[in-house]
Each structure stands twice: as C-alpha cells, then as structure tokens.
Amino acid sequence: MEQTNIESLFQKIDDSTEMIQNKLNIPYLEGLVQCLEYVFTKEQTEEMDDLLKQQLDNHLQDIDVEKLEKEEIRKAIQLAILKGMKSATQQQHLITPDTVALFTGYMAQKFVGDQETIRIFDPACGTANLLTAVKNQLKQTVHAYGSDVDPTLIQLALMNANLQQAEVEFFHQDSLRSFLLEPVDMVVSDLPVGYYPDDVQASNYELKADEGHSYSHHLFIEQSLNYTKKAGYLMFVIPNFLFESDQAQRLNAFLHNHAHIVGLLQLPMTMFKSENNAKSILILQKKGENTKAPKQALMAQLPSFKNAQAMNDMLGKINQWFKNEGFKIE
C-alpha cells in the first residue's frame, strides 16, 4: 500500500532523528530539534560532523515542504514528537491529541465568525501542535503567539511553525510572569496541571493559595484572562476535576466576576486510561461592556471521535446552539 505524504515525511524525519540521536548520544526530542532545523535551513549544527551531514543530505533529499500541505507537515511532526515523548521522563512532555486540537479549531472558527483579523495566544504552547492546528483551520488572517518555559519544547514549536510556514511569535519564559504582548482576541490552551513552585510570583494573582503552593492551572486561567481583550473568548483543555478541588469555590467566584461560562464539553472517556485522567473543553468569554451570559451554556458529553454518525449528530446540536445564541453560521 502506498504511503501517504504524512507517513512518508514522518519516516524520513524519524530515521534522520535516530541518526542524529545515535551519533551525538542525545535524547530523541533533542535530536528531533536538530533534524527539523536541518530540514528547514539545510545547515549543519556545531555538533554535526561532515559525515552526518552527508548522511542527512542523502536521506532528506526528497523532502520538499513547499509541496506539502501545512496539516501534512504538522501531523508528521506530531507523530515524531509523540514517539519522542514516549521515552521522555518529563511530566510536561505531553501533546494535545489531534482530534481534540482539530475540534478546538472547529469551535474557534464558530466563535470568531467573520472577523477579518484574529490574534490568538497559547500560554502553554508546548510544541505548538494545538496552536498551529487551530491557526490552520481559521479562515482569517491570524497573528499567533505562544509561550513555554521548556527549552526543548519551544525549539520544537519554532521548527514546527517554520516548516509549516506559519508566522508565530514565541516567548521562551515562565508564562505566569509578564509578557510584552497586547491583549488577544482568543486564547487556546491545554492547561498544565499541578502546583506552581514560585510562591512570590503566585502572590500577584487573585487565585493564589492561602497556604502552600498555588495551582498552576488556576493561575494560567487568570493569566490568560489578563491577556484577552474584553469580550474575547478562551478555550481550555481542563481536567474534569477542575471544579471539584479544594480551591474550586474561589475559582468559581473569580470566573463569575471576570468571565461568562459559555460551555463545557466533556471529551470522550474512551480517550483516557482512567476517569482520573479525563478532560473537558472549557469555553469562556471575558466580560465586556456589551457581553452577557449565553441563554443556555453549551453543555455536552462528546461521543467517540471515531463514531462518525454520533459525532455528526453532536455537531448538528452544537450548530443549533450557535444559531439559538445569535451567532452567524455559514
């Protein structure tokens, strides 16, 4: 059976990454950074010798990214990143499932409607899989911004965007510190879950803990609202236990003051190993002068993305909700 463009590109990237990994004795993800940089620039890094460069030239000579679709490039890189993350020990080395990224992009287009130019931001962008998946689906001119504290992930994000010829401005920093960034129209993010170790920085937030470390996922929600325009939308992939934790009451009060809860879509349970790992998509709108809460929040348990008929039925109900709330539906 003939390989697809995605499979073929992944195979070449994977083989080349393993060459770099074995030659330089570095982790797969670091080798992947060097591989993608080489595909983009055709220039060897300081660590590469001439023999390795020649091997890469021979193996990668057939790749012409300009002839590939952006989504083909993104998905091939995603497969390589997923392979690398299976052997990585860092907890933050996770990736948003492709079906979730594509569904988030579908929903993003509904909310931005016919707005001509959109500014979107992911404050926990990782490898920029979610950010570029959403960007690729929006029909508007998109100015995209991403931030991550992890040096390997932000390098992968940069190469991911470069090879897709997607203009994205990245910040390599602690995303819970200040940005040189004007407020955006939309935030999309797969929230990092856990405790934030910097109690001094956390003290600047309303959602700080009274004692001990604060929840990073709560602080990310507050920070995201700080960098969203009034009436802008935010879509977060959240753990299902977000509103059941010991600090949930404070989070609820904060959201009531600053945002409208537009929707909560539970992702299919079949995607997760256990109920404790289950996630949902939380949709917020930042309060503004003319904003109001929806007549009825969009609440749903999504069926398996593999069940085409059930998913089509669900999309029909979601589209009806948008019509009922006065959104323009194409």
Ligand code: SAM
The other form holds:
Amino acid sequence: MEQTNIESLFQKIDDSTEMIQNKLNIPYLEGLVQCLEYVFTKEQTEEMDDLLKQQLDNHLQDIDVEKLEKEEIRKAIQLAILKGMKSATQQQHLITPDTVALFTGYMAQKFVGDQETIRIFDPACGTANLLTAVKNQLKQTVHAYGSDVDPTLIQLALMNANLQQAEVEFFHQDSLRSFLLEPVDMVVSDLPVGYYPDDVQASNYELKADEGHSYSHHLFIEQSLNYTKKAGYLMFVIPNFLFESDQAQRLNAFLHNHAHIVGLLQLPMTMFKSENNAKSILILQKKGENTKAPKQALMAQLPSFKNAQAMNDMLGKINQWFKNEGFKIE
Ligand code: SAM
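What's the form predicted in complex with ligand SAM like, now that we've got the form predicted on its own?
What follows is the whole complex; the chain from before opens it.
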C-alpha cells in the first residue's frame, strides 16, 4: 500500500529524531525539537557535528514541507510527539488527541460565525496541537497566541507552528501570571489538572483555595476569562469530575457571576483508561452587556468518534441546537 504524505513525513522525522537522539544521547522529544528545527532552518544546531548534519541532509533531502498541507504536517508531527510522550517519564507531557482537537475546531467555527478576523488563545498550549488544529479549521484570518510553562513543549509548539507556516505568538511562562496580551475572542484549552504550587500567585484569584494549594484547573478558567473579551467564547477540555470536587460549589458560583454555561459535551468513554480519567468539553461565554444564557445549554454524551453513523447523528443534533439558539450557520 502506498504511504500517505503523513506517514512518509512521520517516518523521515522519526528516523532523523532517532539519529539525533542516539548521537547526542538526549530524550526523544528533545531530539524531535532539534530535528524539526533542522527541517525548518536547514542549519545544524549547536550540538550537531558535521557528520550528523551530513546524515540528516541525506535522510531529509526529499522533504519539501511547502508542498504539504498544514494538516498533513501537524498530523505527522503529532505522531512523532505521541511516540516521544509514550517513552517520556513526565506525566504532564500530554498532547490533546486529534479527534478532540478536530471536534473543538468544528465547534469553534460555529461559535465565531462570520467574523472576519479572530484572535484565539491557548494558555496551556503544550505542543500547540490543539491550537493549530483549531486555527487550521477557522476560515477567517486568525491571530493565535499560546503559552506553556514547559520548555520542551513550547519549543515543539514553536517548531510545529513554523513548519505549518502558522503565525502564532508564544509565551514561555507560568500562565497564571500576567500576560502582555489584549483580550481575545476565543480561548481554547486542554486544561492541566492538579494543584498549583504557588500559593502567593494563587492568592490573586477569586478561585484560590481557602487553605492549602489551589486547583490549577480552576485558576486556569479564571485566568482565561481575564483574557477573553466580553461576549467571547471559551472551550475547555476538563475532567468529568470538575463539577463534583470539594470546591465545585465555589466554581459554580464564580461561573454564574462571570459567564454563561453554553454547553458540556462528554467525550466518548472509550477514549479513556478509566472513568476517573474521562474528560468533557466545557463551553462558556463571558458575560457582556448584550449576552444572555442559551435557551437550553448544549448537553450531550458524544459517541465514539469511530462510529461514523452515530457521530453524524450527533452533529445533526448539534447543528439543530445552533439553529434553535439563533446562530448563523452554513
Ligand atoms: N493542548 C496541548 C497540546 O495539544 O499539546 C496539551 C495541553 S496539556 C493537557 C496541559 C499543559 O498545561 C501542559 O503542556 C503543561 O505543561 C501546561 N501547564 C501546566 N501548568 C501550567 C502553568 N502554570 N502555566 C503554563 N502552562 C502550564
């Protein structure tokens, strides 16, 4: 069977990353950063010697990323990142799965409607897989911004965007600190789940815990609202237990004051190892002078993305919901 562009690009990137990894004795993901930088600049990085450069040249010579679709590049890089993450020891190295990223992009397009230019922000952008998947699906001119605290992931994100020729402004920082960023039209983010260790910084948030560490996923929701325009939308990948935790009441009260709950879509259970790991997509709209809560929030349990018929039926129901709520959709 003939290899697709995605498979052959992945194969080249994977082989080259292994060459770099073995030669420089570094983890796969760091090798991948160097490999992607090399594909993008064709210049050897400081760590590479002439022999390695020669080997990479031979191996990568017939790659012409300009001839490939952005989505082919994103997906090939995603496969390499997934491979690297499988062997990585750090648990927080989690890429947003393709199906979730594509579905979020589909929903994003419906919410932004016919706006000509749109600014989107992912404050936990990781490898920028989710951010660029959403950007690639929006028809308008998109100004995208991403932030992550992890140095390897933010470098991967930068290379990922560069190779897709996607203009994205990245911040390498703790996203619970301030940004030099005007509020955006939409936030999309697969939230980090757990405790935020910096209690001093957390004390700036309404959603700080009364005692001990605060939940970073709660603080991320508040911070995202800080950087969203009034009436802008926010789409978060959240753990299913978000509204059942010990601090759920406070979160509910906070959301009630600042946002409308537009929808809650449970991702298919088959995607997760256990019920405890299961996630949903939470959709909010930041309150503004002329906004109002939806007549009925969009609540659904999504079927397996592999079940085309059931997914089609679900998209039909979702489209009907958009129509009922008065959204202009094609
Ligand atoms: N959407 C990303 C992607 O497609 O690769 C994956 C996001 S991952 C589930 C959550 C991310 O939050 C991780 O990349 C982690 O490094 C980041 N993170 C955790 N705490 C953070 C903080 N305080 N500031 C910025 N990023 C943070």
